[in-house]
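One chain follows as C-alpha cells, the form predicted on its own.
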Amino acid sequence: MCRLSVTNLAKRFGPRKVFSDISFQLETGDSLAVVGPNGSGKTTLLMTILNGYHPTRGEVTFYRGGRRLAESQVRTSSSLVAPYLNFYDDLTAEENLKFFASVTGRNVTGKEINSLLDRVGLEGRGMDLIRAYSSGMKQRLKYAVALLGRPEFLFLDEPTSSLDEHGKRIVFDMIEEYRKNGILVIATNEREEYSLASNLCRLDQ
C-alpha cells in the first residue's frame, strides 16, 4: 500500500502566489484530478509534488507500506505524462524507451518493449525514428515511457494532448486499468479527463 501526503502546499514566484494551502492525502486506489482555469498553476502544482520546484511552504511525502520514500525512491516510483516532455528524435522509438529505462537504472527486454507499444497503438512501429512519428504518436510513446517501470504513482498534465478519439479511447482505458493499483494524479481543464478521477482539486486563477 502506497500513500502520497500533501499538507498546506504553496508555491510563489517572486511576489505572485501560484497556490496556497493545499492538502489532500491519496492511497493506493485513489485518483485526483487538479482542474482550473489555464495559467491557475496546475502544472506547477504538479512539479512542486515531483519535487521539480520548491515549495514556498508545506510538505510532500510519499510513502510505501508505512514507510517515507527518499527522494531518490520517489523518482523511481513514480511517473509523469506531460506534452513539454521530449523524446530523441534521431531515435528510434525502441532506443528512446531503452534510453528513458537505463535513466533509472532498468533493463528492458525486447519482449517488454513490444507488449508496451502494443499496449498503446504503436505495434509495429517500435523500429520507426522519433522524428517520423505524429505528435499523438509520441503522447501515446509518453505513456509506454512513463508504465516502464510498473510506477506506483503516476501524473498526467493535459493527458490526451495531441490526441484523436482513438488515442484518446487508448488512453483512458489505460487509465482505468492503471488507476485500481496505483495513486493517479490528473491534471487537466477537460470535464472528459477529469472525469476519470474520483477525487478533485480546483485552483482558481
Second form
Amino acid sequence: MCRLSVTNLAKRFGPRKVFSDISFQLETGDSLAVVGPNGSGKTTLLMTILNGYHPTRGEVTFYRGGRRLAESQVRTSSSLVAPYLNFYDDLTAEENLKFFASVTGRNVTGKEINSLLDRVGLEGRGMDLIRAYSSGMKQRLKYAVALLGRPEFLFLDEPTSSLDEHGKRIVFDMIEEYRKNGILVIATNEREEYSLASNLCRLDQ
Amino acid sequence: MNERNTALPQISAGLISKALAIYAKDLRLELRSRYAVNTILMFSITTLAVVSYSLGQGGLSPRLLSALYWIIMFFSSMAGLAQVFIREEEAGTSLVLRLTAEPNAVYLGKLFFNLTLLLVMTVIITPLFFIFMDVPVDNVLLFVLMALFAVIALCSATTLVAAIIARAAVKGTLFAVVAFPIIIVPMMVLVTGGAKVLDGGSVGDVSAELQLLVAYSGVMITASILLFRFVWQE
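With the form predicted on its own done, generate the form predicted together with its partner chain in the same format.
After this comes the whole thing, all chains and molecules, with the earlier chain placed first.
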C-alpha cells in the first residue's frame, strides 16, 4: 500500500503566487484530477510534487508500506507523462527505453521492450529514431517509458495531448487498468479525462 | 521529499552503473551528430595552423611553446565541453533527466563524457602540435602524462560550470568567462610544467606540478559532487 501526502503546499515565482495551501492525501487505488484555467498552476503543482521545483512552503511525502520514501526511491517509483517532456531524438525508441531503464536502475529485456511498444501501438517501430516520429507517436512512447518500472505513482499532464482516437482509447484503457493498483494524478481540463479520477482539485487563477 | 538532502552523497556501484548509462547515451548521441568533437577539432586545428604559419617552425623558447600549446587546448576545450549540458537544454531533455536520474549519476556521466572528448582531442592535437611547431621529442611520454593530468583537471573544473551556464542565454561566451577564473590556476601550472618538460626536464622536475594537478582535480571533483545537485535542480 502506497500513500501520497501533500500538506499546505505553496509555490511562488518571485512576487507571483502560483498556488497556496494545497493539501490532499491519496492511497493506492485513489486518483485525483487537477483542473483549472490556463496558467492556474496545474503543471507547476505536478512539477512541485515531483521535486522538479522546490516548494515555497509545505511538504510532499511519498510512502510505501508506511515508510517514507527517500528522494531516490521516489524517482524510481513515480512517472510523469506530459507534452513538455522530450526524449532523445537521435536515439531509437528501444534505445530510449533501455536508457531510461538503466538510469533508474532497472533491467529490461528485449521482450519486455517489445511488449511495451506493442501495448502503446508502436509495434515494429522500435528501431526507428524518434526524430522520425509524429507528435502522437512520441506521446505514445512517453507512456511506454512511464510504464517501464510499473510505477506506484503516475502523474499525467494533459494525458491525451496529440493523440488520435486510437491512441486515446489505448490511454484510457491503460488509466482504467492502472488506477486500481496505483496512485494517479491527472492535470487536465478535458471532461473525458478528469471524469476518470475519483477526486477533484480545482485551482483558481 | 522536497526537503533539501544535505547528506553527503554516496558513490555506490548502482550510482556508477547509472552514470555509465548516461555516459553511453551521450557517447552514442555524439557519435551520431559529431557536434562537440567537430567543434573542438575545427577550432584546435585552425588555431594550430594559424599559430604555426605566423610564428614559423623552430626557434621558439620552451616557455612560449608550452604557453601556445595550453592556450590552444584551453580555447578548444571551451568550444566543446559545455555542449554536454547545452545539448540537453536545447533539446528539452534536461527535465526528463532531472526527474529520472540521480544528480550525481548525471554529473559523473557528463564528467566521463567530457574526459573522453578531451582525451580524443589531446590524442589528435598533441602529435599535430609537435609536428607543426617542430618541437624536440626527447620527453614526449612525460609531456603526454602531463597532458593526461591536464585533461582530468580541465574536465573536473569545467563540467560543473557547463551545468551552471547551460540555462543562460549567451552560453558560449559565458562558459569561457565563468570557467577562466577557475581554470587559471591549473593553466599556469601547466604552462610552467610544460616548459620544463620541453626544456628537457625529468619527472622529478615536474613532480610538484603533477601533484598540484592531482590535488586540484580531487578538490574540484569532490566539490562538484557536493554542489551539483543544487545546480542541477531548480
